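Just the one chain here, laid out as C-alpha cells, in the form predicted alone.
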Amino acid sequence: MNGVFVVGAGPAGMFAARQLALAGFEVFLLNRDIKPGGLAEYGIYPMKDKMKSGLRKQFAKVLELPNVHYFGHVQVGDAYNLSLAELEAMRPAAILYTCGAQGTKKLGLPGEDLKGVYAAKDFVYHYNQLPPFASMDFSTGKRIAVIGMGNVAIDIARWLLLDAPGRRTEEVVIVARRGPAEIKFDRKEIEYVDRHIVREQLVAELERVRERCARVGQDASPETVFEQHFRRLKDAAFASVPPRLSFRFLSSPAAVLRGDGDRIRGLEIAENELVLRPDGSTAAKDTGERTTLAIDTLIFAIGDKHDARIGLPMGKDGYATRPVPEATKEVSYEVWDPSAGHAVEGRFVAGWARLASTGLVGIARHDGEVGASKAIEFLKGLPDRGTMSANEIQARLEARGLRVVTKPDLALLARAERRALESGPASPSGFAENEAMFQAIDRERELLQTSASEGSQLVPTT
C-alpha cells in the first residue's frame, strides 16, 4: 500500500487530506493537538462562531471519508513525541507536512524575558483555549502596548477591551514602526473597536507624523486616514467610550524596561522616520531619538517563524524548499536538502509551513490543496512502499507511551461538549486542557457502553 502522511491538521493539512483521499490514497493525518482544525479553530477569534461552525462542519467531512485516518495528540519533529526518522520508519510513500509556522518571532531587545511580555499567538492560543496555553498564566494590567497593525494585533486589542474575563485594562496602545498609510487591518475589524478611540488624540497623533510621512509620498492627513481606514470617526456626532484604544505610529521598540518582581513597567521607543527603497517600497529608520510609554503589558504581533526544532533542513526563510528561477515566478513545494544539493524524495510542504504568515483560510486551504497536487504527482506509477496500515500505526504510537485519539474518539469528545453546553457556559473551544478532553473521552465511552449493555438486558431470551 503507497499511503500518504499529513503532518499537521490546521486548514492546509485538512484540505489537503480531502483531495488525497479523493484521489484514491490511504492519508494518515498525525497532529499535534487533540483537536483538528489549527489556527482555524484556535486562532480566529472566539466570538465568530459562523465562521468557526462552518470551518469544523468541512472538517468533519473530511474526516468522514473513510480513507482518512486521524492521529491527534502527536507531535511530529525530532524535539517532539515522533521524530522524523520514526515517522519514515512507518514507510509512507509521500508526506506532506502542514505543520505550520510554530516558532515565534522574538523582539530581540533587552528585557523582552519580563514577565508580562507575550508573543501574540501564544497569547491568541491562551484565550482560545488551546492547551497548554489556556492554563498558563497570560495575565495582564491596564495599559498594555500591542506591536504591529495587522488584523492580529486588532483582535488582541478587542480581546482586551471588549471581551476578557475580569478585564482591568484602561488602555490599549497600538505601537507601529511605520505610518498609517500601511495599515494592515481590516476595516470590518477596526471597526468592533473604533468606538473606544479618542478622536482628538488619534487626530493629534496623525499631525505628529504627517510631515515625516510627506517626505515619502505619504498621506497621514486625518481627512484620507479617516476615509481609508476610520470611516465611522468622520461622523460628527462620534463620540468615544472606555477603556480607550491610542495608535504610535514611527515607533519602534527598543528596549523593555524593568519594573518590581520582574514585570514590565514600561516600554522604550526608538522614533522612525520612513527611506523609500528603490521599489517604491518603505523602510523604517530610527532617529535616535527615544520616549518611554509607561505600560504594563507588551503583546509582539510581528509574524512566525518555522519550527526548526521539527527537524526539517532549513533555509534563509525558514523550511528549504527546492529552488526555483525568480523570473518564473513558479513556487516550490518540494522539501529540499541544502547541504546535499537536491529535493528530498516525495516530501513537500504547504500552507504556512510553506510560507509563514501568509494569508486566511481560503489562502491556507488552495496551498493545501496545491501541495496534495504535487504529491500525487509524484505518486503516479510510485511501486508499492509497503506503507503501514492505520492499526499497525496506532500500535506502534501506543507503544511509545502516547495517549493517541483517533477518530471515534473525536466523535466521543463532540458529544461532551455538546453535553458540556447544555449544562452551562463552557470555553470558546471547549475543554481548555487535554486531561479534560481524555476524560470527557472516556465518560462518554463508559456512557454509551452501559447504555449498550442496558439495552441487551432488555432483549428477550429464549
Ligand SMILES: Cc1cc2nc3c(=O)[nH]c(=O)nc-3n(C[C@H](O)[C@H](O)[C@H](O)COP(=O)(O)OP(=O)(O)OC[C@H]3O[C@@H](n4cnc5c(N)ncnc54)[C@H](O)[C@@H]3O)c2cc1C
Contents of the next structure:
Amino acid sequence: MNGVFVVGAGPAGMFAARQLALAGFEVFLLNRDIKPGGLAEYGIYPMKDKMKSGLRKQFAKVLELPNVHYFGHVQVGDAYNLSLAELEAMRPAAILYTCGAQGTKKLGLPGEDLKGVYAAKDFVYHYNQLPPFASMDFSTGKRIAVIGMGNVAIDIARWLLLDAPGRRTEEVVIVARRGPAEIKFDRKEIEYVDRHIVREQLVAELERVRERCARVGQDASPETVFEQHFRRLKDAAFASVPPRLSFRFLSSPAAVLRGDGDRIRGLEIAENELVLRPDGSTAAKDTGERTTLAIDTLIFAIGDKHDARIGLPMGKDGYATRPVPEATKEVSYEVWDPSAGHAVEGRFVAGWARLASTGLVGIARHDGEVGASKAIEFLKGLPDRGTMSANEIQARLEARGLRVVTKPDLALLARAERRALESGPASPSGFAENEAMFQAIDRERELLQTSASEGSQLVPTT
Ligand SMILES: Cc1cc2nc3c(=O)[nH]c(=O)nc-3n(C[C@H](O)[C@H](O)[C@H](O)COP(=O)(O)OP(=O)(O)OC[C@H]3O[C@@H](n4cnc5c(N)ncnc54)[C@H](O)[C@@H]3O)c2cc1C
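Next up, the form predicted in complex with this ligand. The previous block was the form predicted alone.
And the full complex, kicking off with our chain again.
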C-alpha cells in the first residue's frame, strides 16, 4: 500500500488530508494536540464561535472519510515523541508536513526572559485552553504592552480589555516600530476595541510622530489615520470607555526592566525615525533616544517561526524548500536538503509550515490543498512502498509508550465536552489538561459500555 502521512491537523493538514483521501490514498494524520484544528481551534478568537464551529464541522467531515486515520497526541520530531527516522520506518509513500509555525521569535533583548513577558502564540494558546498552556501561569498586571500592530495584537488587546475574567487590566498599549501608515490590523478587528481609545490621547500620539512620518511621505494626520483605521473616532459624539487602549508609534523595544523578584516593571523603548528603502518601503532606524514605558506585562505579537526541533532541513526563512528562480512566481512545496543539494523525495511542506504566520484559514487551506496536489502528482505510478496499516501504526506508536488519540476517542471527548458544558455554569468548552481529556475519554467509554450492557442503543457520535 502507498499511504500518505500528514504531520499536523490544522487547517492546512485537514484540507490536505481530505484531498488526498478523495484521490483514493490512505491518509494518516499525526497531530501534536489531542484535538484537531490547530490555530483554528486554539488561535482564532474564542468569541468567534460561528466561525470556529463551522470549521469544526468541516474538520469532522474530513475525519468521517474512512481512509483518513487520526493519531492525536503524537508530536513528530527528532526532539519529540517520534523522530523522523521512526516516522520513515513506517514506510510512508509521501509525507506532507503541515505542522504550522511553532517556534518563537526572540529579539535577544536584555530581560526578555523575565516573568510577565510572553510570546503571543503561547498567550493565545493559554486563553484558548490548549494544554499545557491552558494551565500555565500567564498572569497579567494593570498595564500591558503588546508589541506589533497586526490582527493577533488586536485579538490579545480585545481579550484583555473585554473578555478576560478576573484580570485587572487598566491599559493596553500597542507598541509599533513604524508609523500608522504600516498598520496591519483589519478595520473589523479594531472595531471590537476602538471604544477603548481615548481620542485626545491618540491625536497627541499622532501629532508626536507626524513630522517624522511626513519626512518619508507618510500622512500621519489624525484626519487621514481616523479615516483609514478608526472611523468611529471621527464621530463628534464618540465617548471612550475604560479600560484604555493606546498606541505608541515609532518605538522599538530595547530592554525589559526588572522589578521585584523576576517580574518585569517596565520597557525601555528606542525612538525611531523612518528611512526610505530603494524599493519604496520604509525601515525603522534607531535615533538613539530612549524612553521608559511603565508597564507590568509585555506580549510580543511579532509573528512566529518554524520549529527547528522537528529535524527538517532548515533554510533562510524556515524549512528549506527547493529553490526557485527569483524572477518567477513559482512556489516550491518540496523539502530540500541544502547539504546534499537535492529535494528530499516525496516530502512536502504546506500552510504555515511553509510560510510562517502568513494568511488566514482560507489561505492555509488553499496551501494545504496545493501541497496535497503536489504529493498526488509525485505518487502517480509510484511502486508499492508497503506503508504500514493503521493498526500497525497505532501498535507501533503505543509500543513507544504514547497514548494515541483516535477517531473514536475524539467522538468520546466531544460527548464529554457537551456533558461538561451542560452541567457547569460557564464551564470552559474544553479541558485544560491532556490528562483531564484522557480521563474524560475513559469515563465516556465506560458509560457507553455500561449502557450497552444494559441494552441501551447509545453509540458514540462526532
Ligand atoms: C491569534 C491568531 C488568531 C487568528 N485568527 C484568525 C481568524 O480570526 N480568522 C482566520 O481566518 N484566521 C485566523 N488566524 C490564522 C489561522 O489560524 C491560520 O491561517 C491557520 O490556522 C494556519 O493553519 P496551519 O494548518 O498551517 O497551521 P496551524 O493551525 O498552526 O496547525 C498546525 C498543526 O500542527 C500540529 N503540530 C505542530 N507541531 C507538530 C509536531 N511536531 N508533530 C505533529 N503535529 C504538530 C499542531 O498541533 C496543529 O494542529 C489566526 C491566527 C492566530 C495566531
